[in-house]
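Have a look below at one chain only, the form predicted on its own, in structure tokens format.
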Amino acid sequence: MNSRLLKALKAHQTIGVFSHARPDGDALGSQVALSIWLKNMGKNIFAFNPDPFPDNLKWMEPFFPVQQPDANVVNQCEAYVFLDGNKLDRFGEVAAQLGSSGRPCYMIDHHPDPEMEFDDGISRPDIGSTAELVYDLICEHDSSAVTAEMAKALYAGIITDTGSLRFDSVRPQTHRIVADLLESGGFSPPEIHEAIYDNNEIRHLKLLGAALKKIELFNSNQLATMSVTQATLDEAGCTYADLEGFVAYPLSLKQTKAAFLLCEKDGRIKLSLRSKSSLDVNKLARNFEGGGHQKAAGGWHDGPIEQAVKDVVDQASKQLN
């Protein structure tokens, strides 16, 4: 299944490995694991991301160095691998130019509708995480190649992108992979779960309290929104990154079919869209400069935030009807 990409990677000695901007657990977990594996195969590997590790994923930083993509370093690479994204502009300004560099660009990703700017790769929108694809690639080459650090990184990628194994995208094979990672990594689930989810400070809880007050319900409670202004973030001493996971609260309401987190960011409104029904938030996000998966997607709106709420709810209502 992955033999063509394996052959291509083996043919290069110096490889740049990118994860998408504003990285999450799946992006960084996949990147760290793939980079370690390629290095252990004797390759010269540079890992790039335009943004730093989020606080809850900094425990992965010692596993493999990830640097900002300086053009002088990037140009030393013979080829590039892009993880957890299927459009070059998702990986930052430097990466966006690499499609015309004349060097091979490979993709490993699970998002729908990939751009045709990659030379080869793996695209599986039916799979719950890129980490699962990286695991399969590594094991197709050598099932004993997964080290303890790789196992922890891949496990983090899987649990963060599958809602701790509760999303529709989770397959029986996902659980088999997780079992193998736990065995080969020699760690327990609480070790990684606590590092990712149980490291909040009091400011996070104050922000959550303020955000919960801003939940609104529409269409007979089928749609829920949570709105967060920059003033709310400032008052709590938080940033946009501290909103990670907040959209799960309105989504958890009994009759709600989809929930939308809207937050002021960089002078615009950042949208985080989630569904637990047939409502396709990937299609919804396409109306707002975004995309993603059927059950999880993101986008942007010019604002103000009240207008963004109205427009997102109106578009979602059309799907419901």
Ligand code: 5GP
The other form holds:
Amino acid sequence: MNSRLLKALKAHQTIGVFSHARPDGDALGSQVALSIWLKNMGKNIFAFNPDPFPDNLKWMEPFFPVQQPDANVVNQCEAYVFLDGNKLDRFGEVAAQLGSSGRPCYMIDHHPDPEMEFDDGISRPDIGSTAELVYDLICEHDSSAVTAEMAKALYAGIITDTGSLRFDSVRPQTHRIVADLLESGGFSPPEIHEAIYDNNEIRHLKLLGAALKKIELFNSNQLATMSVTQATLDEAGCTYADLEGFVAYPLSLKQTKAAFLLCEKDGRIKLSLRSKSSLDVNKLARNFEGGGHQKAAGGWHDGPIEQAVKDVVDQASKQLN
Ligand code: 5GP
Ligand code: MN
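Mind sharing the form predicted together with the ligand? What's above is the form predicted on its own.
After this comes the whole thing, all chains and molecules, with the earlier chain placed first.
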């Protein structure tokens, strides 16, 4: 199925492997596993991300070095693989220029509507995580190539992008892959789940308390927003990254079809959009300089935050009607 990409990768000796900016478990898990695999095949591999590992994924950091994309190092590569994103500018400023480098750019991703700026790759919006695609690619070559560290990284990718195996993107095959990973990785689920999810400091819970008070409901409770200002982050001693997972709270309301987290960031408003209905937040995000999946997407608004709430709710209401 992926034999063309496999052949293309095997033909290169020095490869740059990127994961998307502000990386999540799927981005880093896929990147770490693919990088180890290619290195074990004798390739020179440079793994790049413009941002650091989030705290709850730092346990993965020793598995493979991921560096900031310095143009001098990036330009030493003969080809690039982009993981868990389908637009070059999702991978940072250095990556955004690589489309015109003349070197092949391959994509492995599961977001809808990819940009046509890649030479080849795997694009499967029907699959729950990029980690599953990387696993399939590796197994097509040699299923015994999955080391314990690769298995842990891929498992983290799958559970973080599937809501711990509960989203509708989860297939019987997803569970088969997870079963294989548990076997080849020799780890138990709580080891990884606790590292990722039971990793709060007291400041996170203080911020959660403040953010829960900022939930507003619209359209007969079908839409919920959670607005977080810089002042709220400062008061709790937190940063934007500490909001990870918070949008699940407004989404958990019984009648809510979609929930939106809005946060002041870099002088603008970052939007984090989630749906548990047919409301398509990828479509919604495309009105706000963003994108993502049908049920999880993100974007930006120029602000102020009250205006962002109004505009996002207005656009979402149009889809409900
Ligand atoms: P989160 O809300 O967790 O930041 O992002 C959810 C999903 O939305 C991510 O998996 C990513 O695919 C997408 N996403 C988030 N922010 C952006 C953005 O600024 N641009 C695009 N194109 N996608 C985004
Ligand atoms: Mn993903």
